[in-house]
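Presented as structure tokens, the chain that follows is alone, the form predicted on its own.
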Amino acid sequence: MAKRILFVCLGNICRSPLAEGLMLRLVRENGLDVFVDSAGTANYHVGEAPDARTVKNAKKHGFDLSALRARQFDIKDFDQFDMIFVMDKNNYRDLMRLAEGKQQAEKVHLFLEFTGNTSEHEMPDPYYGAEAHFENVFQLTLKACENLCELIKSHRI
């Protein structure tokens, strides 16, 4: 049975769709049986494509995010996904408030912390930042997704 991974940020237009797009390609390239999706805790951008700056930066590195569309996290996601990776502590708190019991709560992890990043535990939100912020988020996300793939390949998760 395929592992099911969900990435979550606030609006599902910058960080979580980037993680989804990068992870989708890495999963395919590594021949892993993993279903990947993303969502936002807020409903600000439901149905919208990822932020144009996120799309542009990903494309610069050979990743196409154009098919992705924002959606809001649904309480059913707790039952439909094995692991839920949030981008920051605010997203973590939001999902912990929604979690119904220990089993659901244990599925939620800070993305960078869980994947071995020791310098940062929260993915910065580039939305109000300059182009360099989008590049920084891309590099952090790529490294975290590569680490996550390695954990899956080695059956540590």
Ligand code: 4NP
Given for the second form:
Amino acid sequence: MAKRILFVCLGNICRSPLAEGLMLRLVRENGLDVFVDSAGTANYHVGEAPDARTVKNAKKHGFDLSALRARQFDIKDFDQFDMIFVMDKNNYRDLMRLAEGKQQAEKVHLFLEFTGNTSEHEMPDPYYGAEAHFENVFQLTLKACENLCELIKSHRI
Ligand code: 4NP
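After the form predicted on its own, can we look at the form predicted together with this ligand?
All chains and molecules follow, beginning with the one already shown.
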């Protein structure tokens, strides 16, 4: 059965849809049986396409995120997904408040920490940042998604 992975950030318009889009491509290219989705802890941007700056930066690198639409995290996601990767510690705290029991709580991991980034454990929020911040998030996300694919391919998760 397909492994089910959910990426979560605050608005679901910058960081987590980027992770979804990059991971979707890597999963396909590597022939992995993985279902990928993303969501936001907040409802501010539900139904919207990813932030124009995120879309533009990803397009520069050959990834088309324009068809993705934001949705809010739902407590049912704890049962629908095997692993939930949050972008920062605020997202982690928000999901811990919603988690019912150890089994649900243990599904949630900080994305960068889990994928072995030793210098940064939180994905910086680029929303109030400049172009360089979006590029930094892209590079961090690409590396983390590549590492996640390696973990899946080698059956370590
Ligand atoms: P994201 O970025 O959590 O990576 O999607 C943000 C999007 C929207 C807001 C903050 C961060 N906001 O305050 O509306």
